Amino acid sequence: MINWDEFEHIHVIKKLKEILSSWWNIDIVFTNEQGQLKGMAPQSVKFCNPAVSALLTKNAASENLTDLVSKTLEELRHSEHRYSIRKWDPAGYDLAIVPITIDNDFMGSVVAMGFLNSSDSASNRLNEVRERLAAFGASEQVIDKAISTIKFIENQEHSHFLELVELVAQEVITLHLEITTRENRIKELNKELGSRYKYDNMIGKSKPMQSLYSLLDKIKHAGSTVLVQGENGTGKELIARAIHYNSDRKDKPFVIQNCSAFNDNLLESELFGHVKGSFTGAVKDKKGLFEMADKGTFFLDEIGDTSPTMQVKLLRVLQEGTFIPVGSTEMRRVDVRILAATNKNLKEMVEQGTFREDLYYRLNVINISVPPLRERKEDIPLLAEFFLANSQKNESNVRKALTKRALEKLYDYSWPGNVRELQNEMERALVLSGAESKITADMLSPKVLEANEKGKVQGARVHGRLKDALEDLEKEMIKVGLRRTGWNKSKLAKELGISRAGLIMKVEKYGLDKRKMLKG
């Protein structure tokens, strides 16, 4: 089942409606199957041609609409056309219909309406649309607007504005398999994974996710050294607390340290301690944090920050389990589990000489590598419902919760953030949303309803040469649709209804090529 009401929203339909109102002044919606009018209410939309609303807003005009549309399909539906320009009688206009197909099944139509086709008597048509619109109880002030309104469609712009409109349903098409893919996705991992959506603190559904849980199911028990590296905001710290408190030391010290909160005199001596009298200051004994965790777990976060000396000294730790505090000669033993983060990559800070490649392969005994927000994104609304219900978990009002629209928008953003970013905005949106009981898409904050129409297709030109319009409009789609898919050319091409080789022709003449793009 097609959901109409979402396409009246979608950038792209937007802008191919601007560009044939500004070029031929015409308007479009969409019937479903049966041609009833969906996704709007004729007497709320404004229309091209001041006529036209006030036709669709009576009943016999309106049922003259449904039938003939319906009967269009029908005929379409045993025919090769993939569309058919008609005659709405009560107006004396003509319509384009053009079908959206999904799996051979015929499940609505776009109507292209308000134009008059050229090749009969311009002078004749506008004298029979008079006629029909005063029949209809038109005012002569309607009358005469709507006659200067009109537009004829020359024949050879017909294969222009058709493809246009073919455009807006492909884009129906599109929407509707990938709403439907993505039910189908959460349906799947819903089936195979139950109820397990939780591991510790942490949240997530997505296969990234399941990928993760399964390995930290494998690594609880071991006592090797785990590396976790992401992005700022990803919940590296979650891992960390999660890998401890489902290991064997779950009863023994749990320590962290940031390595980038201090110098390196400083946070030698936070580690490894010191003795009286080693620096000024040093009014007494101090342990240092390794032998706090002994028999536990350390977190070392933001280890590639650490300098070269220190990380001589971390490297001494994790290979014999001994430290020596500042000031002492005593050598010291600890038996220690060391979990270490960061969102750098060590491997390249190796090749660049920043770090050492010996404690980096002593560290990276188990590699963790955490998805970002923007890779899982079946996880968030389980997230924002999370959030929202933590940040009311004190007040006893109704729970609120966000609206289909909301959580569109949370979609299509890249929360360079990740769940952090995620949480302040459902923090945000709750204060905004002051006693109402959803959240909807305006109490969003700006930078993630504007950098949703960032991402969509921006600027479709509606003045100059057709052609170099629909160029920009391609360009702008093929860029957007590679960046969604990841540049899986095949899977693109598909849903763009072209060839795998004429995606790529069409990709190398924008010179949109994958280093190219992630370079700009």
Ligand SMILES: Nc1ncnc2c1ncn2[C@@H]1O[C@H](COP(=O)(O)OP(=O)(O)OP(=O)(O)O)[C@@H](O)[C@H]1O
The other form holds:
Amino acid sequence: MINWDEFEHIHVIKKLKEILSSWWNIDIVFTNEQGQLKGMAPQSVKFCNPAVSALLTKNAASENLTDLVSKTLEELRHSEHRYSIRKWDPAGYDLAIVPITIDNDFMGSVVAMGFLNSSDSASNRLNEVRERLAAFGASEQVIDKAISTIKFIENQEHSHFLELVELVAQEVITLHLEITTRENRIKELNKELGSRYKYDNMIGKSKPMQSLYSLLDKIKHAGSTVLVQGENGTGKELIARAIHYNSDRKDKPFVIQNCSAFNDNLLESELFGHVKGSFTGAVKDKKGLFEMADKGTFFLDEIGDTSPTMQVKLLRVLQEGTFIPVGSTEMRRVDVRILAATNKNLKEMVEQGTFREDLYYRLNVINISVPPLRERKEDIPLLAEFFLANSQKNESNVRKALTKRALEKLYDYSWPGNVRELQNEMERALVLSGAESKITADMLSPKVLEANEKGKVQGARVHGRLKDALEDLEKEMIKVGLRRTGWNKSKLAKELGISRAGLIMKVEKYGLDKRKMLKG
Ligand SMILES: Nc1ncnc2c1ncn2[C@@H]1O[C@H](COP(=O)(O)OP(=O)(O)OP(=O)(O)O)[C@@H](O)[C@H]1O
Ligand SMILES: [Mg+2]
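Alt. form predicted together with this ligand, vs. the form predicted on its own above:
Then the entire complex follows, led off by the chain already shown.
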């Protein structure tokens, strides 16, 4: 079934509505296949003709519309016509009804309303409108406004605005199909997904996460060194923790050192300890982290940031399990499992000579590469819910949920900061949501919302020459459509309701051929 509410927010449709209203003073509404009004409730929509909204909120008038539309659709079903122009009795003015057809099925219609057919006697019809609106209890003011703005449209002019109304119908169809395809894809992905959605504190049930979980299962008891690689915020530390706390060493210390945090000297003394008097300020012996981690796990974070000198010292611990505290001559021995993480490409660093090859191989016994969030978008809903539930844990109020639209926005964004960025986004949204029970799209940050608008038609004009505005829109729709269909002109022509030859001509006219577009 078509989800009508969605379409009110679509940029292309909004722009088409604006053009229709500014050029012809025409309002459009959606109905389902039975002719019932769909989309946003009339009282919440700003109509260009106040009489339209006044009437649509009246039951008798909207029921009459439902009847009229369902009868008309029935007739259109058995005719060759693509639309029908009717008089809407309660208002006295005319409507154009354009069916929304998918696979020869009528899914609903777009109704354009608020004009008068100029073939008829003008003053008679205006008087009629005045009478009808008054009979429906419209105020004097609303009636005057309706009368003064109503447009008489010549028969031969119908085709111009109807083309736009048909575009709206076409856009509804395209988007509906797109959404259905996406929903099916999500459903399929969910089917493919394993049953495990969690490993310790790690959330995710996408395929990459499932393979990560089974890898973790295999290596947790092995005791071998693990190198975790992945972009910022992908959960490298979380993985290191999961390895330790699921291993035989779980009751022994888990020690973390960020290797980029200190200069060499400090880092060395942090890691290996020092003896009293070895440098100014070393007033007594200090145990290093390696000794503290004995029998446990040592997590060397940001390993890619260690200096060549440090790399040699680390190599020795890895090779021999030994080290020498700063200022000492005595070698110490420890039994630690080493985990290391970095967001750098160590292999490349080895090739460039900035990271020791021998250390790289010692660390890289088992390699875990954590996929960025944009490569496992199926996890977004689960993660988002998890973060919402987690940050609300301490508060008594009910659990907040994301609206479908908000979730779609999250889905469309590319998340360069990965899971951490999503976590921050959810915390921000929670604050903004205040007492509301739902997290809606407008509570998301601009970067997330903007990402979504890309690929949609940007800023069609509503002023200037109509022809230019239409050409702008046409060009934009073709451009977007070409990208979306992967330059499948037959498919796009069908979607746009024009012939393939017609589309090719337009592509030529606007300079939209593939080579130029990929360059630009
Ligand atoms: N799969 C996940 N499930 C739940 N929370 C996650 C997941 N991955 C990451 N997080 C959360 O995202 C934040 C960042 O994770 P973490 O610190 O482990 O990432 P990182 O890869 O070490 O990041 P950086 O490269 O910045 O050091 C943490 O708050 C963590 O709890
Ligand atoms: Mg980290």
